[in-house]
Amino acid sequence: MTLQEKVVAAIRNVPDFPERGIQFKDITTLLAKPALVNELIDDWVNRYEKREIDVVVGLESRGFLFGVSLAARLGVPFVPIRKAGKLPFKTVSCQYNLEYGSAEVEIHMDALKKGDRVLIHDDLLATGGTARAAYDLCKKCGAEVTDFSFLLELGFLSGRKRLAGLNAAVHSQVIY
């Protein structure tokens, strides 16, 4: 069985969550499989260890689950991007549009240095709004985003299109 097949088999589908018509991809069942989690981290490390990554940035909150381990294994810092008002120090922020309304994410203003090569990691690429906001935050800090890494991608929502033209590679372990 391939890694992608193992991931798909380990994820629980929850119909009609958080609202009717949504097929939620619950990764908590995958997190309960430490051998599979280690295999995923190994795969990401093999993919990125030669990419000259300086920092792994993870998106709140599920991007922290694998992002911290990935950064540690690559021997680079981990930097969280959080929802507005959650970080204790001075921040840089970025607002972005959601399907209904808008949201705002922040990063500590001193978290990245000019020229840092950044890998942005999250569990899910859906419409691409949060990933694009993370990219914009990193750019505001003077960093260069070289890669996006996702556990899952909902290809039918076309989030990858929102990241097109950013000169950063996009990799998803599984695309639905």
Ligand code: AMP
Given for the second form:
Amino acid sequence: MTLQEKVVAAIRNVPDFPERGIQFKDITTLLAKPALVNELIDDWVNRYEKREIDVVVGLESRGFLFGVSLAARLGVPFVPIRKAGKLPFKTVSCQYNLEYGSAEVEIHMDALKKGDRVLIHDDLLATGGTARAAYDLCKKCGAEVTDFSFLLELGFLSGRKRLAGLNAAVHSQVIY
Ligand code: AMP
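Show the other one: the form predicted in complex with this ligand, since we just had the form predicted alone.
In what comes next, the whole complex appears, and the chain from above leads the way.
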């Protein structure tokens, strides 16, 4: 089995969660397989160790699960981006539009340095709204986003198009 086939087999698809018509990709079943988690982290390390990444930025909350391990293996800091009001220190924030209304994400104001080469990581790329907001936030801090890394991508939602033209490489382990 390839790594991609193992990931697909380890994900639990939950229909109609959190609302009707959404098929939720439950990664808790994958997290219960330590050998596969190690294989995934090894694959990401191989992919990114030559990219001169300075910081791995993980998106709340499932982007923290692999993001911390990946950053530690690359020997660089891990930095969380969280929903507004969760981070304790001074923050920089960015609003973005959802299907209905808007959301706000934050990063600690001293977490990134000007010119840092950032890898943005999350578990899943859907419409790309969350990843785009994270990109805007990193840019606002003066950093350079060189890479987006996702475990899963829902290709039919065209999130990749939203990240096109940003001069950052986009990689997903599995594209549905
Ligand atoms: P988006 O901003 O539309 O790209 O949505 C991405 C965020 O929503 C990620 O942080 C995912 O964890 C979550 N998400 C969206 N759709 C799903 C899904 N079908 N299954 C699991 N998580 C999802």
